[in-house]
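Only one chain is given next, in structure tokens, and it is the form predicted on its own.
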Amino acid sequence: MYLILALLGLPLLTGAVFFVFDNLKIKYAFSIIVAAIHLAAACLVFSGSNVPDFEQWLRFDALTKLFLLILSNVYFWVMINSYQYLFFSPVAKPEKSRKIFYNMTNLYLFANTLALISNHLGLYWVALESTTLCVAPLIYYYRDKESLEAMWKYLFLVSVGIAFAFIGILFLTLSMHGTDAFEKGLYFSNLIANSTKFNMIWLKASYIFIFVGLSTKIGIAPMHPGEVDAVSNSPSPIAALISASLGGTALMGVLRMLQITSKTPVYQFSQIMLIVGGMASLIVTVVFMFRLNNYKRMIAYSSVEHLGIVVLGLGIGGIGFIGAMFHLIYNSLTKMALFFMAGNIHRNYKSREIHNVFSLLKDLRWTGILFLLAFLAVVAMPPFGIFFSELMIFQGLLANGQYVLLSAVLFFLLFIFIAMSRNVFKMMYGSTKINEAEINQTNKPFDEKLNITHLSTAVILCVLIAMGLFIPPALYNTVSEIAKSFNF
């Protein structure tokens, strides 16, 4: 019971109580405590600690444990870095946004946790929509025209996607009609156990609508624009939170549907849809990456790329499925590192445009080094973890005889690497005609010495390297258990 209170009760209570207080330092301190307690509880759940049996509503299988640990880890680091960003904003201090920042992030943690541990499809759907309502005001943090447009675009597209998912739930209910499972409700344990009795036509229609609907929050092409705009226009801590954790929560719904179809004739169709979605995401990333002049938008499209690689691995199955699980973990860490450093760059250069960022390694030494290392991690340079997870997905393609598909994936990844490299090295070594005194005036206040953002990003990058070289046995066993639940 104490673990449930730590995971759900504490974030909900903290978020609600914060509406009474205005002191930002108190909110920050308590948010750090909540994040640390939540992470400790998630680690205990992951390690196999006993959780009360809420079979009807909550589920703590291997899939839940992994995704819960990812969410809790991301949230902890975001909270650690949030205070410095709020007090050294690149724009005029938006007091109204600062007042609700910790209120909404704590409520987001509650809603996201509830979505991950729910055993009921309806409860998952409600909790997932709640995360949208919690994160939308934070997208509008800067309270300018661009962030307002991004917020409404995100709300509209995600709401349409959630409506699609609701239609998918209705179709799933129709597929159950006339079976014993119909009386037992939309509990995942019931749906997975009895899926072979369902009407396959309605089950296929259900999977289509739920996959397409949840793609708006995952960031899978062609349903990606809302997520890309939200990430590129929100403050860096929120961009990291959306990119590194929220996409995974939406992916959980797709994985639950994949579990439901895994023992039915619809499973092969489900895999094909995942592969198509993954390839579409890579193609879209290639097309847009060469046209970008916004480094936060570049990172957002990198998320589209890597979530595309994840769903591609899920569709391939076998060793590719295992690689996709590890890729999701590594991608969450990498996106945090990139967005934390992007926040430092934004604060100093007062711009998100690539052509306005220059001599980064010279002027902002620590930010430049860490941003460059994070870039090397996201483009899968060894010994960072993404290199090894991509190799596993490629191995899955080879094992399935998908030589043409593998060639296409490598071709797209090459061009994405070229496009990102061109932009990043412009930022690292580019020059400008701005007066040298103005450059120093702009940069000195924030990066003249190491700060908490630099230190936390360095830790995250070290973890990425360590996990690439050595996978903890507990993590490997959990991923293996997940793969077994999908019959791999």
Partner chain sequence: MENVLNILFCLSLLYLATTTRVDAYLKVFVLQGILLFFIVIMPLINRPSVFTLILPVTILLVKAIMIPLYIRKKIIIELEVKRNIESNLQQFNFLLLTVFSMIAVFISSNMLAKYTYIDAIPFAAAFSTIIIGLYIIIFRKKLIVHVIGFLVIENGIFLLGISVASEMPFLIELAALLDIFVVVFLMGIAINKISSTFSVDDITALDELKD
Contents of the next structure:
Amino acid sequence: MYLILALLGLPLLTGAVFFVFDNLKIKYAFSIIVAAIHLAAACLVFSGSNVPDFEQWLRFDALTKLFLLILSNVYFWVMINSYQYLFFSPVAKPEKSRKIFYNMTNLYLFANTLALISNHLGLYWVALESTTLCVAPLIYYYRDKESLEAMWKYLFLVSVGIAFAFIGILFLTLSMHGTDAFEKGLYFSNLIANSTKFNMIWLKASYIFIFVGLSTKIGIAPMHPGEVDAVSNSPSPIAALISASLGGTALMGVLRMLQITSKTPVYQFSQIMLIVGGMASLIVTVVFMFRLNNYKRMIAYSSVEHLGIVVLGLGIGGIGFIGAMFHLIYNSLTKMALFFMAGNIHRNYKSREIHNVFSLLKDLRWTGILFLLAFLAVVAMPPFGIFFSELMIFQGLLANGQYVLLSAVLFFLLFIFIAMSRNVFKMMYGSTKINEAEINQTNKPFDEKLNITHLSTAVILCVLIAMGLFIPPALYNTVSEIAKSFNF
Amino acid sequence: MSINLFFWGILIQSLCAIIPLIIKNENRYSFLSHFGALLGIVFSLLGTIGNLVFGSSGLIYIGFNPYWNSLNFRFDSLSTFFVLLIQILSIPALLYSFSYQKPYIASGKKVKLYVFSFIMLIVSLQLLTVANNAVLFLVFWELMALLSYLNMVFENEKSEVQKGSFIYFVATHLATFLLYVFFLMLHQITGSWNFSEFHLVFNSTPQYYLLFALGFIGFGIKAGFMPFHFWLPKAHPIAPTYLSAFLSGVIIKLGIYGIFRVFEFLKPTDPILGWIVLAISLISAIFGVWYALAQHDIKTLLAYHSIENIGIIGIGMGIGLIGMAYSNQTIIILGFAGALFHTVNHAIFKSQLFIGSGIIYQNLHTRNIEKMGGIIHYAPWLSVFFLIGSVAISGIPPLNGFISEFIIYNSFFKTAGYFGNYYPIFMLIMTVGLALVGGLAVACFTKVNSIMFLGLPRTELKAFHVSRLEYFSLGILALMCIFIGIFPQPVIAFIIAVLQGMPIVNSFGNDFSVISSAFPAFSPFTMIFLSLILFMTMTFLFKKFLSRKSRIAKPWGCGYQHLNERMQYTASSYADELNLIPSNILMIKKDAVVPEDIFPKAGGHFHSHSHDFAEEVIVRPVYSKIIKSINRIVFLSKNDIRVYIAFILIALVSYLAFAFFWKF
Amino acid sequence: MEKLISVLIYLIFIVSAPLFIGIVNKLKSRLTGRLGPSIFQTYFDLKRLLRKETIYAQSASFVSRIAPVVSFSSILFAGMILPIGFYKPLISFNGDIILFAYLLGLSRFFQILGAMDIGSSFEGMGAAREATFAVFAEPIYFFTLGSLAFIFKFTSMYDIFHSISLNDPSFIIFIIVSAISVFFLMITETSRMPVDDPNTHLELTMIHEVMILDNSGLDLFLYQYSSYLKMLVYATFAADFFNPFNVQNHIIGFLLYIIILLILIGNLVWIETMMGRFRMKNIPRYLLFAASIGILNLLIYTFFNK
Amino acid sequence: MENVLNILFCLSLLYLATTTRVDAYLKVFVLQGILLFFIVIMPLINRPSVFTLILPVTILLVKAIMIPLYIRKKIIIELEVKRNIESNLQQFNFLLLTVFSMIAVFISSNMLAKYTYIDAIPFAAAFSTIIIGLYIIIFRKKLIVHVIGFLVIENGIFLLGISVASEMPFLIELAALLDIFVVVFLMGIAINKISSTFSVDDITALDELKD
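Let's see the other form, the form predicted in complex with its partner chain, since the form predicted on its own is already up.
Complete assembly follows, chain above in first position.
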């Protein structure tokens, strides 16, 4: 019982209480404690201690355990780095946006955890909608034109998307009509148990609506722009939070629907939908990667690409499915590392344009190296985990005999690699076009002290390498349990 | 026992790599890490030799991953050969890198990252050749590419360094993608990740040719065969010289190691594959050396020579492949022995030439040979070592280059002998091709030596500082060249031992008496070359004794007394006639301003530059076409919210239509 | 005993090298109506050079001191491989045709370096031309000798030449074809008339002469002697193709060898007096022509002899 | 009786398609709120228990009174917004589009009604409301109109919920309504900020975020 309290009660309470306080230091301390407790609870849940399911309202199967661990891990790291960020971020009128920062993050944690562990589709929907509401003011942190526009677009697009998801839920109830499951209501356990008795047409329609609706939040093309604008204009801890954890929660809905349709003839269709979604996001990323000049936007598009690969892996099934699960874990870690370092660069170079940032390796010694390592992680260089998960997904593609698809994926990945490395290396070394000497006088010297963001990024990268080569047995068991529940 | 000695050595090296990150003082950590790594290499060298002598082909497990099962290492004969090559070559490379970085440290450049990545590069190379699990192999393969990239950006202020290293990084990444598919398909067919289980019967797998193509092109890009070599002339000149010496001496050989593994996995029994490999290698050899002839930048020239030597190694492997197709053991042995021997030779003399050019670069700060000249008067010993290197590389008798080309010539004659019908004609073409390559190499290296070292210095030269350490590393390599040239027997015995261990050789019957008969007799060589050198010293002493008086005077020059350095032959004029023949392939662009009036005033100038065919005609247009077509997809880029909502509607409608009209 | 005879033959070969050129000059002057120098004039020149003082250029380094020695001794060793007068040569093992070609390559390498060492544009021009024509000479050698090696499946000089038996008519075609291309190889390598005029003194036209322009005294002695030796080596190489009726008796063999040499001299002199020089630009084209003849006889063999 | 209310709902949609003035949009939205109230009340007439009445009353309260008041007070009066809604598609084409889509929806819902257990008219009405709501968002420039379009979509979804007579637990319905209200509330604040920072409140101003 105390686990539920830790997971849900505490964040809600602190979120509400903080409306009264406005001393930032206490708020920071409190939210770190809450985050730590939440992480401890998530680990306990992950390692199998049983939790009451509130007469079917909550559900703790392997999938929720994994996603819960990802969420709390991301939230913990973001909270640690948020204070460092709040004080130095270049904001015109900081105190107004700082006041509501910690309230919204705690409420976000509450809504997100509720969405993950809810067993009822409607409850999941409401929690997802409330996460959007919590995140919207956080995006508007900088209080300038871009962040306002990003917040508006994100809010509008995602709420329209989620409205379509609600239509999907209604279609699901329609498909349940006339069967005994109808009385038992929209509980996942009930839906998964007797999904074979549903009406196939409505099930297919509900799958489409839910997939399209939720993909605005996950960031799968062609519904990705809202997500990309939000991530590229929000402060970097929030950007890390959105791209690392929010994508996963929305993906939970799609996974649940996949689970429901897994025993029915609609399964092949839902897999094709996922593959199409995955490929579309890869194409979109390739197209935009060559045209952009803002490194935060570049990282946003790389998260669209990686979530596209995850969805592609889910659509393939078998070893590809397992690869997609690992890819999700590794992607959340890499995104955090990338965004923290991007935050550092933004703070020192005061601009998000790539051509204004140069000789990173020389001036910001630590940030440069860590940003380079994070970039190598995101581009699937071996010691880091993403290389192994992508290899599993390629293996799944081959097992299905999709040679054409595999070569297309490799082609896109190569060109994304070319575009991204061109941008990152332009930032890394001295810019040859502008005469470096007179530029240096203007914004020198950078304060390159070793602060907490560097330490946390370094720890994240080490965890990424360790988890890449030697997968912990608990994780292996959970992932194979999930695979069994999707009957692979 | 010897295996954990090897791993102890690796441990020491990686520790020394981490030293620079701890110690602050530049000179101290550079000294400590370099000589610590040397100690580590000696340890692992003893380990490899130990287990070669005692022979242990067991698997060494370092961990278990649920999806890639056992991550293990194996010391089979081929990997021991390449590990030994890497370890022997890394000794002079490390010595030279230490002295190369000294002036840079003095001028206050932070070399922490580069020392770390160079030593880790050596460690990852050694582990790469010994890795037995495909995923572990891929991990170390990418690590090698990454670390050599990190090392290549030593002087990253210059834009050409940024461009060249970027092209290198993308090329290796492209090669790795091909290898992903290659190893995944092999895993799918054989169901295991270990190299030892990757052997496949030829006709059982439909995708056999696809697999061969993937493997060959994947490793060929790294080795530098002609059509996929575009990154090599871009990456070598900009890399710091100790890295380019190591890159072309050792890292390219890993492409060859990979191709040997491809032969081992697929055991090709179709001679056409052999012919394809032969054709590609002949083209790489001939055009490699012809491009080298047209270059003015010493390191690009040496890079193209690496392509030529890789071509010669490829010819040896092609012959071996044909032998495998007809399962005739003598041909296999001759072909592969020639290839392996030339790998050793090339690693030795190419590192020597690169180190020499590096020393010159450090003193003259230019790589353009047209600005050099007359260095022999300032650094005689350096020019002696460079001369030995260039005589060896063009395959001239007393030195080691000749021995490996001799084996390959013999394999031509033996192949023509064994298989009747058209083989003699093709083998004749191969012999003449190789002879042409030899002739061009002679022309190219006479050009390089004479323009750089002999004659009058084109830019005034003051002091020419070469540290004792550099002389020592050049000395080791020169001695190796001469020793192998005159006493090839020990290296031949070692290569025969390696060949016996290779499954592709011993699976066609293992009565190794046939091997000794297949090999041409090497005993006369030692006798001939020794007497040749003895005769030369005798005549030289005789000449010195007989000519009682010799005088130094102005060069004759048919009576014109005021010879100055601008009247000398330059590199482009020397090679001009030879470059005219394939001028459209070499794509030589000449811009010359010729003063017309009778008494011409100053201002005339001549500059010729050759562009790389593969890059200008294949890589650049394809790349720009793809980028153009990507940018043409513009409709996605309107950032108006109504367009986003319209996307949602369109996606919804199209999915619904697709769902209800799709028949399943 | 066998070894002793071949050593003796080899010594005669070395001593008589200048004589060969002497006879050629004598015959040439006779044909052009001049009395011409005595056939031993070349020996006198060599003796004169021995006494002369060797002068080195300022810009010359140790390379120009060792270059004549290396090129002289490598041609000497190349001579050892050739079966002179159909005798078993001093060095003969499987694959010595490759050693022969590359030894000549070694002498060429150091001769070019010696020329470039002085740093004057004349030597540079000679060296560049020498390097270019050498690139085309090697294919001719390998085409002719290689095709014979493939036909007879031997790779040693002595075995190849001994397996040519002229009594079988199809072999006569091979011999004639390869003789033409080898004759052309001889002319290019030893810089005789159609490719390069040996006794011209107009620097712009010289190839071989200009490389040794700046050498004097003992160096010139060594270079002159090695060019005479090279001439005799290529003449013997050309002569060896005509091993008539696989004669066993050595004395008759040696006499036959001398007769063939004289015929060769006649040929050489005839061409030198009759023909002018080729233009420098299209010499590579002639060399390629000579090389393509070589491949002809292999085609003949493989296709007709099925 | 429900069918009559649904048809009235479709009529309100058609009216939406024709008007060009903003406060007309608002009036139609209020009408739809009232219609929804009656549709929900209709089946509950025969068993009037307080508990079941909470839902329709909240719908009436939220949809008919609170949101319109909020929009009218906060947006139209404070910002003296220009009356007409600029649209980037002539009115006539927009009307044609809505009519065609409604026809298509009605045909397809009849076809569906044969196979599966749904009654055609309410389903068609709900679905066409959703689609028309989308058209309003896509083809109008004003931000307020976008909000109203979003609310029309919410009405459509609610109508769909009722027509499917889903046993959605009471708490979830209420939470959904609450969510919608908060979203509109946030959008209202956002529009305030946009019109103050961008000085013009139609969508074309929002193109700062280039790649």
